[in-house]
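Starting off, we have a lone chain in the form predicted alone, written out as structure tokens.
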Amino acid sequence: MAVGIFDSGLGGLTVLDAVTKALPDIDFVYYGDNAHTPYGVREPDDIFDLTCKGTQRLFDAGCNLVILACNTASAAALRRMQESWVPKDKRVLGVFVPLIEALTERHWGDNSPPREVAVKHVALFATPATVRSRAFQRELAFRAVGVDVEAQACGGVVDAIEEGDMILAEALVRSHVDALKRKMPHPEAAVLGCTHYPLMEDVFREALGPEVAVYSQPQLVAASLGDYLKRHPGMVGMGETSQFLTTGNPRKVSDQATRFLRRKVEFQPA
């Protein structure tokens, strides 16, 4: 039984790590589109086409359910995929849902009118494409009123992480936090809207200060996925082997992933 995890590169490994620990009896097939990363600078049609191609590969591997562990793909492609592309017997879910569930303290199935929530000032750190899409603000508005969201496009951070240059990544994170604070000096909460960013979560927290609540995705996604599979057990596909697939150089990606997860990972050509 396998569930698919899709990402534009290595960031989704933070989600994979959390879900494998939370759901040890489930096999996961991970697909990293490392040949085309980062998605955050691509146009929506390009993101849609690449995401569909990767998701189809996961369907072919026996996954009935695919998690887009990529905020850019979730923002730019998911709704279009669900409306026009995903087969009726398959499901594709994004990673915004658990974030907004946590931020608004209401379940996704709660279809009551939008209401006021405790947090009023939210900083969103995301890729340029995610920020342009305004998908986070749109989904949040369905559930909450009176929330001011200030988005900061964090150019260069994903590239630095993918290349293993954590010194540059840290410098960029601090620069982007400074830029956000010039626009919103006192955020109450900060959303790390890219699955690469948990690798820099400590830097975000330090730069933002202890008074800011930081919402990071891996554990939230793991809890949400566990709840979803309890309600929809039939969505666990027929795939029976955990595997790692990449469109990039398998040896290079394996080395990078091993460094990120601190355990041996072997990627195969997608």
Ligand code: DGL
Given for the second form:
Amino acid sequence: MAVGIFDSGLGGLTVLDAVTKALPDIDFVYYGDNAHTPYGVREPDDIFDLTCKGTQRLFDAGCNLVILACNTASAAALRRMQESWVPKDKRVLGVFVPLIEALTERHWGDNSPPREVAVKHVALFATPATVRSRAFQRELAFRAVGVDVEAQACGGVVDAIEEGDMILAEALVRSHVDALKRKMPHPEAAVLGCTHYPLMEDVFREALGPEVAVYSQPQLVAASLGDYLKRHPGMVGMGETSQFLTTGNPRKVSDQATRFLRRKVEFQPA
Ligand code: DGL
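Could you output the structure for the form predicted in complex with the ligand, given that the previous block was the form predicted alone?
Expanding to the full complex; the earlier chain stays at the top.
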């Protein structure tokens, strides 16, 4: 029984960690495309091709359901994949919708017209490709009216995290928060719209200040996946062991993942 978790690199481990804790009876197969990270500076066609390749590898590993634990892939490729590529007996889901449902206080399947919500000023921190796609604003507009979104493309943060340079990552996060605050001095909520960013969540929270509610995806995605699997038990595939696959250097990626998850993780070549 396995569900696939796809990311461009290490960021999806934040989602993997949350879903493993929330759903201990399910095996997960993780695919990190570390050889091609970061996706955030790539063109949509390139992101589509790489995401399809990784997702196919997860289908081949026995997964019927793949979670794109990558906002960049969810923003730039998911809709096209669902419309033109995903086989009928498989499902691919993204990480945007659970976040937006939480922000707009909606439950799954609530398709009522967009309405006013409590938050009016939202800061979005994401990769350049996610910001460019405007997928967040599009999904939000289906559910809420009157919300002002200021997006900050956080160039360099993913590269620094992938390289394990947390000092650089911290400096970049602080400067991106400053840049955001120059455009929107008093956001009520901030969305960490990249699965790498929960690894820097404390820095974001400190730089934003206590009055800003920070929405981070891993727990929201885990709750939403649990709910989805209750409604679609058949989507748990036939794969029978948890595995970690990477297109990068397995030893280097295993070391970094072990440090992030604070438990031994062994990646194999994808
Ligand atoms: N962690 C991914 C995301 O959620 C991708 C970052 C990247 O590869 O640029 O956007």
